[in-house]
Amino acid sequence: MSHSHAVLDIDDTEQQQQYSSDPTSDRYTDLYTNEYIAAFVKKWDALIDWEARALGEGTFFIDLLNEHKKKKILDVATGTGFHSVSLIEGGFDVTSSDGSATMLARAFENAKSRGHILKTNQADWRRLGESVHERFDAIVCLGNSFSHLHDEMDRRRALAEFYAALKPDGILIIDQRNYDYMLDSGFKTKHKYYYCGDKVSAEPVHLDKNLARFEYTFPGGDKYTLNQFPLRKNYFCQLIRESGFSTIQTFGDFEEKFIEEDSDFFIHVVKKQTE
């Protein structure tokens, strides 16, 4: 990797996120392991609001995977488990993976409380093949998670690992925020689809072409931040194509026909070349 930072150990007892005073010096991929501290992860479900999110996206992913006749799914950004659980309940064979052990533990408990036992696997996307040895019909990478990769080589490596983990006719479903609008026109959100918790605010406190630092404010005043790389849509699609994927279909806020600047999120459905 091009940065010199060592991988940070995950520490469940850590109660404060560690940043330097200069946001631009915190642009490195491995920082995410220190961002998802236990205190933040405990509040993550209030940010997502499972019920509101389920209403917002409906059966979009279930319908999409059924339409493509995919059954064996790898969720590489499980987080606290929303999509893994909804896909299991939709009848899919799901393996749940995340780089954060704290997130995976929370996902496991969330699934258990709903009567499911997750098949979990802690894995860094850049080295996915070291811990995920099967091949899948589909990979889902949701929740704007790919933005955690700050280095282009990290992004290319992760996409290559996704490609390798898919069966020959497999598909990758990957999403992103509408960073183009954010960078060109300023931040706005419908607050309807992804971060649905109505008592939580999520807004950028630093935004430039290399860094979007989002601050999440919870009831009671607790604040946490995440550093993300603002992926422009055309750049991201180019990276995906250069990783060997053939076709890309993009949805705006779950709609096939959409006005680009009106969309909070883009969802890309990407096919692997048939070998």
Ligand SMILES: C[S@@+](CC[C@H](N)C(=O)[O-])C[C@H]1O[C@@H](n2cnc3c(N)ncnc32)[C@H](O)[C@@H]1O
The other form holds:
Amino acid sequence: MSHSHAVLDIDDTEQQQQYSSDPTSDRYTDLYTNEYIAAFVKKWDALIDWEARALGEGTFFIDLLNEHKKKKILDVATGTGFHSVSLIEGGFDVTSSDGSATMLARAFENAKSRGHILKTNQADWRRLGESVHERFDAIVCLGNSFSHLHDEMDRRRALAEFYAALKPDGILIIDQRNYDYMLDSGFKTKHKYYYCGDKVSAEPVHLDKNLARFEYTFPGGDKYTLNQFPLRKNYFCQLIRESGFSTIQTFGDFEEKFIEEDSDFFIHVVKKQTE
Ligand SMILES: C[S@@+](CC[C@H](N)C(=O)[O-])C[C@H]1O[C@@H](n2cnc3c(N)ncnc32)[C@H](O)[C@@H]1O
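Form predicted on its own done, so how does the form predicted in complex with the ligand look?
Full assembly next; the chain just shown is listed first.
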């Protein structure tokens, strides 16, 4: 059995997500390391059905990276490896990074079962430069990951680290849920992109301007939660600009022309170079 397999099997039964007695008061950036426990990570791929997700996304990211002539990619939110694997299969040179060792171990196994050996790097975004010394053509941060940062200083630090890890003409591709709609009009989803597993429900159980707490219910009744910061789109774009990035092109559910309220996700394509 490989080392990474052993890591995954250690604590399946005993470990639990750790929140305080009032989980809605837990709004700190390091929380994600307690949230992605092995049992949840194992089920994550049931939530994110790879085949359905691949159909939903098509070749969007591959086309985008090819259009921009980018080859050397850093996936900073590898999770269980969906994008790292699809980019490797699309011919890119991919380094797979994540702050969670549990996630990376799972990604490594997922890639191995598809015939790939991932180049992995465990790093929190706020300290990316401590272990990432190369410069990349593009960074991808996908799957609504950035909203794990609960504190504005952490958001700024992470964006600064992404900026530093890019070559001068590098691009950042970063996505987010449509939190504006959620905050202003309530929750709805097409369940078509990202969270495509049809046997799993993913719904917010608490929502205020500083917290979106999502509950994921799996077949058999197992429930896990994630506390995320509901990033408003204009605020996020402003932070990105203030971090030194120049043009921002935004897609809604993979479309260039989109109706804001109808989109579940926004994808921002951001350039480092000023024009
Ligand atoms: C919602 S998952 C998305 C995973 C994957 N990109 C996908 O789309 O399936 C978020 C990932 O971001 C990672 N993450 C969250 N906060 C982080 C941080 N501060 N530094 C590094 N990784 C972080 C988590 O460990 C997790 O793997």
